[in-house]
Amino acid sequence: MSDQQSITRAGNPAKPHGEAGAEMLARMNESHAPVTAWALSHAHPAPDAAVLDIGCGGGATLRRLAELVPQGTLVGLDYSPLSVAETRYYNRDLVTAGVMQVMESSVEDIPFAPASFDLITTVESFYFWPAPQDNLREVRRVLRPGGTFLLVADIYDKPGLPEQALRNIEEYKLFNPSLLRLGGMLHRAGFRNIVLHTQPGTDWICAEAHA
């Protein structure tokens, strides 16, 4: 086993906590970039947007979509105390300026009132949602009309998956869905213009859809 994949093991990518899981956020940061930077190409928030990270782990996420609305106001959502302290420390001068908040909190339970962000996100995290039909549904009440959601993986399940990535799916019991069954999800959620965009010579998916 590489030390890469025991830290990942010691520090659990479900709900990371300890010194294992810091490092390990620190380098999903970098390593989650890429994808991250190809998928949110798909938003064109107002500058003025109010926006979500739903599972912000290190915190990288919501730097970027800051950049993309300079005069909104981002939230930060997980259920680990340790990513919220993470992504906390990560972007302490937005939090401290008040244009930034983080708190711990499920998916399963958003807590804010219905249509409260126009653009919402989760990069890497829909794999650990606890009943991802149900989650989806919460997503969908706090997205305001004409709003915009944007589920980010580096893997769906389809024929040709790497074996490490094959590996990963049992190890941690991650929900990998297909395009088809994602889209039956997102529809059935109540999203409309429902759009799956993929990354040739990727396992990469953008799933957008919209309120």
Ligand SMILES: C[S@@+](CC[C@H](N)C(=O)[O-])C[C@H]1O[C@@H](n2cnc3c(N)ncnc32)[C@H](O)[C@@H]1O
The other form holds:
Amino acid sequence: MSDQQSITRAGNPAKPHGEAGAEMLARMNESHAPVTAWALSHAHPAPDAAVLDIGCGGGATLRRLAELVPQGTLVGLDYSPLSVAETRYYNRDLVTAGVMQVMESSVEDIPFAPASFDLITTVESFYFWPAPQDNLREVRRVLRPGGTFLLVADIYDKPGLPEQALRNIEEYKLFNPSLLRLGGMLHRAGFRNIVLHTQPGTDWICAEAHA
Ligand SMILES: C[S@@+](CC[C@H](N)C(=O)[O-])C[C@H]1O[C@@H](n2cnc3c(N)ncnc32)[C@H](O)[C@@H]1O
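Would you mind generating the form predicted together with this ligand now that we have the form predicted on its own?
Below is the entire complex, every chain and molecule, led by the chain shown above.
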């Protein structure tokens, strides 16, 4: 097992904790940058949009999102106290300026009123959610009419996934639906105009869904 894999195992990507968790989150801020940049190219928020990132981890996605909404407001949500602390620190200028808040909470119960956000993102987190169908309904609840949800991962169920990806799915018990299944789940959760973007040469998925 590589050093990186040992750190990931000790840091627990499902709910990061401890020194290894902090190291892993810093690495993910870098390693998830390409899939995140690709996925966010599908988002076209108004400059003053209200944005939510679920499972914000080390905070790099929120920083990218802040560039898309220069007059907007941003919320990071994560049930790991370490992820909340790391995201706050990574974006401390934006937190201090009052444009970003980071909250410790699970996707199971998002502490906001219905229709609070114009854009909701989640990157490399969905596969850990405890009750994916119910959790998607909860995301739909807080999305405004006309708003966009982007569900992003670097794997989805398809033939020919690399061995390491298959090992990760087994070790971390990842929920890894096919395009067909994910599309159906989003529809049942109340989303419409669902587009499942994939990127040739990768196993990336960006599910774009609207309220
Ligand atoms: C693999 S990390 C990805 C972090 C970040 N989005 C990125 O792309 O680097 C997964 C994150 O999702 C969070 N997470 C997992 N299940 C969650 C849940 N039920 N509610 C909120 N956050 C959750 C974890 O705590 C962790 O910070």
